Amino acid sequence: MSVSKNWKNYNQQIPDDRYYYARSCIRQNFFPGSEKTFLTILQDLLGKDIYDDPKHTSCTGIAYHSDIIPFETMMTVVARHFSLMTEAGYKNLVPSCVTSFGLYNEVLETWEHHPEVETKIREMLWKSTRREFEKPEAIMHASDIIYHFRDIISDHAQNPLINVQTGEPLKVVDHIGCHYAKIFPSKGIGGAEFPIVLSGMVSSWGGQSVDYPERRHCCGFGFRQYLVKANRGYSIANSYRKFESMAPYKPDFIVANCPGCAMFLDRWQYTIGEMKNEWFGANGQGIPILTYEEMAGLVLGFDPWAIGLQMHQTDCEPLLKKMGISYDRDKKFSLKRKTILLNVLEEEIQ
């Protein structure tokens, strides 16, 4: 089969509007500014109808993949998500998390081949919640949406992926989540063979996508590799292997589309530095890791602290300087909640 025919199989048709957004439990905890940035881009810049449902819950993916809850329980929770989407009047499901993306597709694939399972889950959902649902017409990961509108974002770019000190494109290595590209390769843009969802953004926004030997290697999370304490050495060893592989190419930053991958590539760099005094970036620093939402936000000129870059353990300020982005370092940890809390305490003291 020719490359063009292969690519045609993986080139997804992305709806232009009316999205039902499914938040990520990991993304909200570790990089909470990313999802807000995504919604701001979709609603304010692109003028799209995307519904952020307060009734939505975790997909239970971590518990399912860690053998804590059974398959039927997970499917019933997912069926409830479909019912919320149906209730809200949407048909295009956009999960923020790649684990959710893989899970939703796994459920639909199971029901396609085993319709009796779908019937059973519908009965379980009705008995437990009195809810019914229609299945999504389309499921696309949130990174697919940004990729789909990458050229429009480029037209509004204030900070292209250019090193303002040298005039050269920034060197970017990408990491695509396994649950996006490897479980059901035909569901993601480019699949496991031609993954372009992140490198396509990088190229459109002026950067240089850099290949490296362990580009498709696991980030090290792997659920049970980390959740079981005795396995964490295996987790960090996987991340270390990736860092060793990319370091010779001197990337300016890493971009990931999986919430867990971004978190581990960020946290494990700090951990390895503390353990071994070994750093993979320039001048004894780590390699900044961005979510694709944060990368898009910087390109569009969003304030670095408003999108949450202060939540990273691997310092992103060297990247901001390369991009020529002005920022107020004194406001890095000046959170509104802290200000409100201090005002309340002062009133109580008085």
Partner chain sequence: MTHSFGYSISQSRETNWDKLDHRFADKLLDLEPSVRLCVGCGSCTGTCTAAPRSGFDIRKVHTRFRRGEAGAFVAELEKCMFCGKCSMVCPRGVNIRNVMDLMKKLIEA
Given for the second form:
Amino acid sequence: MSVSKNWKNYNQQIPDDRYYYARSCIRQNFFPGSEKTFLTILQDLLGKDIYDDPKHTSCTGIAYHSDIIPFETMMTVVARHFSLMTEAGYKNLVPSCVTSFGLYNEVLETWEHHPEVETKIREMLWKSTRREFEKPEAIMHASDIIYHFRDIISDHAQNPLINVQTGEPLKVVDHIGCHYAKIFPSKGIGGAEFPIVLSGMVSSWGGQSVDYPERRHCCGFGFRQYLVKANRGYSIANSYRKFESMAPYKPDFIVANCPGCAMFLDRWQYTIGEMKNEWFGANGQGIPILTYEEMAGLVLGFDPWAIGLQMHQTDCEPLLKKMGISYDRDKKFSLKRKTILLNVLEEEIQ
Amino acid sequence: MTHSFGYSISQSRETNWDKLDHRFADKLLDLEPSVRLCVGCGSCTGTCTAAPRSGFDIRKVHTRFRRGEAGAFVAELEKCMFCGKCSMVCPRGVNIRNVMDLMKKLIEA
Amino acid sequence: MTNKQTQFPIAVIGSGPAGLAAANTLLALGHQPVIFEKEKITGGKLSRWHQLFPGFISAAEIQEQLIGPLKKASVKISTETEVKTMKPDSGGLEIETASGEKIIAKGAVWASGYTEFDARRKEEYGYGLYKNVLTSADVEEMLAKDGKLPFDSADVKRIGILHCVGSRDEKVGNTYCSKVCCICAVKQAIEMKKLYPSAEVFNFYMDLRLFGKGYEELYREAQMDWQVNFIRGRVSELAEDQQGKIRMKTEDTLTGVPMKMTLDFVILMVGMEGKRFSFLSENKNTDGSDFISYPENFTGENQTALPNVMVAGACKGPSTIVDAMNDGKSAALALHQYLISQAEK
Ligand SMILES: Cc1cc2nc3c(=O)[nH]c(=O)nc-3n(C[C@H](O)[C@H](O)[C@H](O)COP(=O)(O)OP(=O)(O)OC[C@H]3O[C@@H](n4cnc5c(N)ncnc54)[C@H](O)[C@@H]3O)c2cc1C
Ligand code: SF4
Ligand code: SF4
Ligand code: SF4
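Starting from the form predicted on its own above, please write out the structure of the form predicted together with its partner chain.
Expanding to the full complex; the earlier chain stays at the top.
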């Protein structure tokens, strides 16, 4: 029953280097530039050793949380990830997805309380793949790392979170993924109780973080909520509740640290708009939503299309204008963009 | 024009005090102030003649009425037989039979 | 009694109601007590509270009644003197203060009281962040000081009072009941109706624990004469809206429906927390709290690990002022009996 009495217990130590990156299975479709941006920032700007393993797979979190695959299967898949990491010679596991973050922690916690389960999973992994593994020394979510290095990023900021038309800080509302903040609150930075992982970035980069009443409410994703069509009205009602709560503050954008949250807060705004003709942003538009990597990318001066902003259903262009970021509209949907990110980066960093 | 995607936005079932109409409740409290003393003990529902077979819950009904959700219970109110057993057991001396009567009258008026 | 022993005084640690009642009793029994108080002012919580439940008697008046006789008898009260530790001594007891001063005493009554739960730890209520969220202790102090709160009556339509803040809550590590906050909440609800007659007052509670004489009656009075609304449901979260008003969420468990409401200001009924002193007792409390543990054996309830130190008041666990005072008297008497028995040997 040991209880965390204050914020200090919610402030984990983040290792400074040598990370093993675990990509999200869904993010590359939703916001494909985010993970690339993260890697670019870590490798090229911060000069860190972070390994992006091509052999890595889905953690099965969506299936697990939807009761489609059993706990043992999930644990064995996770054990394989640990094994890949051991093989690559890393000890600091950095999931891109908050659900993976929750899952990895859940597996380790289970093994701590039930060592016999760990033994069983080791056997299962051995039988199925002839693999062995060491457990990670540290698990931190990718947003923890950006938070950790936020001040260095701030030193390189090209476009601070300031409205260039008014000179005022941009007003930013955050949404922290439930699987990051509420399953093992004390394993993240601030959990749901002291939500600072995103607002800490916002204030470090010149913006103003705005608290709003439903800040800790679910984004509406919730796996089972939306996977079954019969529940979808429930999913969208939860998103609606959040939008209704944040809209009066007239936020310039929303930032999220979860693949699903960013996706749902983006797409459901459009869906609600179509269903009810109700729009939560200015001028009959939605409130732009960024992943924290996209936010960092914009601050660092990356090309908006190179980081994938054209994939957003809720238009980000009004935000780019507010931030004074010039962009080429004609290139928004061009497919020949492979090299842009790298070129831009080289220019910026040199 | 609005679109349908094959599902709608679920309505909230929570009690939103800010948006409810409290006029009926205020009137009830004026006419039968003893209802303020209710502690939610459930004696009235426990003894109620109508409760066991009809699912009628006088404690819940008058509590929700006081919360400002008067309209939701019109059908429920029909289940009371006005036998007055509830008033006899109430440890707080709430005249529930009269509360029942007033709720009906207020809604009907 | 030997001469050597009589020249030393009896120490009372803490000048709250328990310590003051103990000192008065010691005086009546012919001893010369000296009081050590770590704060600048005397009286413990009495010096901060406004009107006391259940009878709305002024705290200052009670404090005067307790201190008056001590002043008359020139009992020395050393303020800003924190007692750090105590150990047996040939004269009886060696007391060491935080500044390193050492005092010899025949014996002592330990009445160090409690501290209020730091409501910031219950972060979902936003204390320290939202200006319209106060604690019960803030309300007492504001009322004692100016007789009013910093809210304009014209703006106040709804007031929420939250029970069990920092008590009966595993999340903050306190599983016990703080015992006085329910009745204090009823009292403050009435005070709010007196200050803001046109406002609605809502008390949100898990159970109402109104155990003392006159408490249940005060509850009825609050319901009937002051129209206070009691809603059974622990508040799960508060959030500030743009006007600084507070959005509250709970379940109205009597209707079985989640409930939300906008409140103009909120009072958190903070619980009590204790502090352990290893030289008084090494034992753990059964409830996991940090109050000083004592033998829960009916007849030796003031005893500590040191035979000539008796413990009293809210430092042993949540208590009312009457409890604390009676316990202070009881500790004084127990110490007196002990000293007599020693002198007879
Ligand atoms: C908001 C609120 C309202 C309340 N209202 C009422 C009411 O209306 N009626 C009622 O009966 N009860 C009320 N209570 C309860 C009441 O406050 C306690 O019962 C009472 O204060 C307990 O008295 P005490 O002497 O044991 O402790 P305290 O009042 O806490 O006094 C202890 C004293 O010891 C001092 N001290 C502590 N450690 C040391 C040390 N090491 N050395 C020297 N001095 C030290 C402290 O500074 C303090 O002055 C209320 C409680 C709260 C939280
Ligand atoms: S008067 Fe109505 S509510 Fe009361 S006991 Fe009889 S049937 Fe039940
Ligand atoms: S018996 Fe009386 S106090 Fe108990 S629930 Fe019914 S009305 Fe309320
Ligand atoms: S006295 Fe009441 S408010 Fe205080 S802890 Fe106990 S039940 Fe909660």
